[in-house]
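Encoded as structure tokens, the following chain is the form predicted alone, with no partner shown.
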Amino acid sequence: MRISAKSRHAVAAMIDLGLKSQQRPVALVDVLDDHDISLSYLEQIFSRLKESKLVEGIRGPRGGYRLARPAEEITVADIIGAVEDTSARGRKGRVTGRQSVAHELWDDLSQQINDFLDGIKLSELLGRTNITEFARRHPRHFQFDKRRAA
């Protein structure tokens, strides 16, 4: 099982946002510093996160994004569900015999994965020692753009 690049970037961006947005909204360029992706791609991800009400945008010169809910209320499953195209989910064609057994297996596996990801809160990821230690050792990655902070 592989999680898509979009999902991996979304989870990483939400971790960045959770670490950086403690005091004020974070500009996407500040999130972008830690990821090897384009600004337009990150904007697409944040658009979906905003539609799912996981982040909120703040307008103005000191604007940016911040978590729309406390990190304790956001799960990894919420983040992945927000950015993945789920329009094909729930469509079931006519399946019989051995195909039916295989579909049941994949449905069961998908449910197990979803349950696992639903049990991981963003706050737990933010509290992991390796993440907070990285933030402490690399403060430039977790500070606001100096031009915006003035």
The other form holds:
2 protein chains.
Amino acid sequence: MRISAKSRHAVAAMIDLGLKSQQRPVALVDVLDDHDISLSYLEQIFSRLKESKLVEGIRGPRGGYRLARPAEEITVADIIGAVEDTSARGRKGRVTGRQSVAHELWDDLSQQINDFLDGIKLSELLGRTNITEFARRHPRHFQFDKRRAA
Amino acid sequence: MRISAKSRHAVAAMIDLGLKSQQRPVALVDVLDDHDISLSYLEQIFSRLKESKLVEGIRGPRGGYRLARPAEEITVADIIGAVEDTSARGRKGRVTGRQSVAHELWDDLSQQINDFLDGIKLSELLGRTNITEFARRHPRHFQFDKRRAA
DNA sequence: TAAAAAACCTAGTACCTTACTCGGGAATTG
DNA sequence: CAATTCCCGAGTAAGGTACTAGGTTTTTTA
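Cool, the form predicted alone is there; where's the form predicted in complex with the DNA?
Zooming out: every chain and molecule, the one shown earlier first.
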């Protein structure tokens, strides 16, 4: 499990895509408005998202990116997993078959975090926009519920 | 929100401390057995944990580290927050008063992850270990100190 | 009281990741 | 054809991770 700034960019970009693209693809230049990163870097992030089949790219004028699946079938865990380095680097050496108990427990925890994130759909995030806006303007009347995964 | 290898080390080390220290402090050298990092680096991590009042250090022979509070009063969020860089870097400039919707949603999500981790106590993690299973694989942790066994 | 054990501290460093820059293709549209 | 956009690769600077090395201080114990 690993969450960094890259995750933030990716999730935010996917939200943007969900918000802006109803049927037409969205060009990265338009996604860029909301982010403080370069086009090339955003391209690299989308390259990962595409690799993981979360988005599809359409070339040429009026091209751009589009969600490859409905937002209901995309979870936050999917997005983070796509951009955070999933390759062998995370668990390199690990020659010994037996791991320490502490690390086993960490792995459990890590799995739990992942399950938690896997329970949050992109569509859910998109659905919060109005609520968020409302909460920002009327903080006294609203609080986010702390949902707890079982 | 940010979770990296450092978090893993820190959580695993705290688990070790919880498992090994019943009343005596545990020397970092003994914590080290289960980790694949250097003593100095582990010291640096414990420096952070101490700063955050999660552990206390006892100097001198038979010294070591001990949980500063009962494991019931320490959460995973506490541990990760202690070692992951808490300084200004996370939310730097932020010149503009208004943030993009996508980033606001990310912040909500980030808060949710934090709440989730804040709901997991160290004692809970410790409780997940089957103590006999642990003893089978790590018998030396249940013996008196090797250097002065008696 | 001397020696050893351990935390504690500081500084430097190799490597990896992040984020960027540049320079191009390749596909599609009008 | 020309513009637009994705796509791809290579190189790079800054910063963080993790390590290395060397100390100092405190405390125990012989």
